[in-house]
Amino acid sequence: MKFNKRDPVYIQVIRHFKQQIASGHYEPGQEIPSRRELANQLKINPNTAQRAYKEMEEAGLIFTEGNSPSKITKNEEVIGRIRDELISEAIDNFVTAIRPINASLDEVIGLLKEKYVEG
């Protein structure tokens, strides 16, 4: 995982987990690395990993039962919301980038369909 210098690291960790959940890389109920393991893997401060996990638990992305390892949520509604959020974010970025070109909506949609199918 590469970190940018704009966003706080814990936010980037959360975004990474959201992308992994939305893409199906992490399955509902799958165990994830411990906070300490994640900090070691990503070479980040353990407090940063702790903060990311705390925020993800509060948002319902992960859950921890007792002393068991943390796991990805099984809540399909939360997973759907993550996908919607990521898609909306990507569309917002796309619209912001494309708007200054003054292309018509039909032109943009046509090219978007073409590129999406090419894949």
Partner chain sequence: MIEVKDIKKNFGLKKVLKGVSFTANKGEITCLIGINGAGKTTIMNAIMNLTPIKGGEILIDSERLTKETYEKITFIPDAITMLPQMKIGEALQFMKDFYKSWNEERAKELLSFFRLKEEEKISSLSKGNTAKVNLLLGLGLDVDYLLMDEPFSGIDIFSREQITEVFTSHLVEDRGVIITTHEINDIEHLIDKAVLLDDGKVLREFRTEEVRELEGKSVVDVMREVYQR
Second form
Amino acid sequence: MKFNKRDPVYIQVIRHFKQQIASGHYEPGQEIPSRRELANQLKINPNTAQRAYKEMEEAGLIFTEGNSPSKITKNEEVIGRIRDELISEAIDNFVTAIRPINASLDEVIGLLKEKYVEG
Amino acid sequence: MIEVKDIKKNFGLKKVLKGVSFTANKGEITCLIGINGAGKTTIMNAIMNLTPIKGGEILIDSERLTKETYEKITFIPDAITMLPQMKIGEALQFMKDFYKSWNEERAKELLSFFRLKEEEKISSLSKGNTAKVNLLLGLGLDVDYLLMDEPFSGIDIFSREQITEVFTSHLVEDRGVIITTHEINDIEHLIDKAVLLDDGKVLREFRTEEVRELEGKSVVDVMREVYQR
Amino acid sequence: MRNYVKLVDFELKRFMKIYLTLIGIVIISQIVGVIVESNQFMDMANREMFEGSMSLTQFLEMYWPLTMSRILISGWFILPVGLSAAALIFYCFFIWYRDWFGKNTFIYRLLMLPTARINILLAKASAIFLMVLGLVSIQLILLPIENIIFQTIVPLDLRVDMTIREVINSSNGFASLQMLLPNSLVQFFAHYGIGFMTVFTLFTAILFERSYRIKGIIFGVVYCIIALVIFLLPSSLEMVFSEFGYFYPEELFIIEVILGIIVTGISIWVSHYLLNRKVTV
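Okay, that was the form predicted alone. Show me the form predicted in complex with the partner chain next.
So here's everything in the complex, that chain up top.
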């Protein structure tokens, strides 16, 4: 995973997890690495990994039962919301980028369909 | 917590530290950044009472350094602190002989992590491996605070990667780490706090995540701002 | 205390290779010396008496019978002893400076040991003291052995036997063994006490240099001069006012002992201060 240098690292880590969850790469209830393992894998500060986990726990993205490793949420509603959020975020970015060009909506949708299927 | 309060130092007529203050917390990695000659190494030496200071005060967990403090804070300079004619095993034995806080188990673990052998003579090691032995001498101690002077300078990329791994591992867990560097790129994501130094003064002390979150700036952005002012 | 002992052990080990080489040179050179010198003397005796038809009496009148003390002033003895002395004097400096210079920075390690820093100094001084004692003991063991070799080569008619004590007392100059092996225990303590004091004073001067660098050289030299003046004051007073016989010899001795202890004490105290507050890596 590649980090950009201007966004807080913990937010980038959370985004990374959201993508993995939304794409189904992480399945509901799947165990995730400990904060130490994560720090080691991503070459980030363990405190940052800790912070990311804490925020994700609060947002209900992951959960921890007793002393066992943290797991991805089984709550379909939360997963659905993450998916919607990511899609909507991407669309927002797209719209912001395309609007200044003044292309018509039909034109954009046509091209979008073409490209999306190709890709 | 390590508190450096308004320390001053001269080398002859040259003022190398002109009232430096900052703090470094336990469980965090604090990075002193500055070009060569900014006073980074002198600050490290001063914290360890390896060089006298002219004014100010340094407190480690609210106390001044005594001989017992060397069991809970250690310094890894940029050159190895053992005799070149010693074997690695002898160097480790020396540490075991003198320090109560020496953790033999961890030393063994580090030895295999770095792929070093006890029979190897220090003088016969490559630059990267010498740096690893040097690191091992500090990391093998169960200390609360660890000071490292330019741990990445002048060593090959693979040794660099291995050493970076140390920082994200349990080997550094819960310790307070202060490292100096003039090259921030590799470790930007590793540090909790940056202290920008120039010409014997602290120009800015900040938490890296805070600067990213509140100002949307990278460490390098802040450096550019501060140093080009 | 345990750390002090460990440091002494460490300091001894560091110099052991060179030290054992020195001892080896002393042993070999002196033994070879006795054999060579004795044989040369015997060759001369043979030449003069058999080829030159000199009588034994004439020969002895001309050349004197050989003694151990005559052998002792040969280069075979003087050079290795001088070499050892020079090496140990040199090592008084090297024992400190080696920790600062070179690719390693061992002084960081020493100063960061969780032990009183004065132990570092005491250990270095003790190591040097033990090495001097070691060399002296080797000499003391060597002398009777050399005596036996000498007696085996040179027949009774051509030699005069001396006890080891006589040999030591007759030696003088560069190889003055009497200084190292004095006649009485009191003298022994006096000589080695002065040696100890000198080493500590020198160490203090070195630490001045290590603390203040160039300025420190001046401080160090001044410190040595002050120490010397304090120590020599009563004896020089005695010389100046000798006509009055200012002190009784016993008084002078006691005063010197006290001054020696004071100078050593001040040196250790100043070193302690410099090591804790002023020294720089």
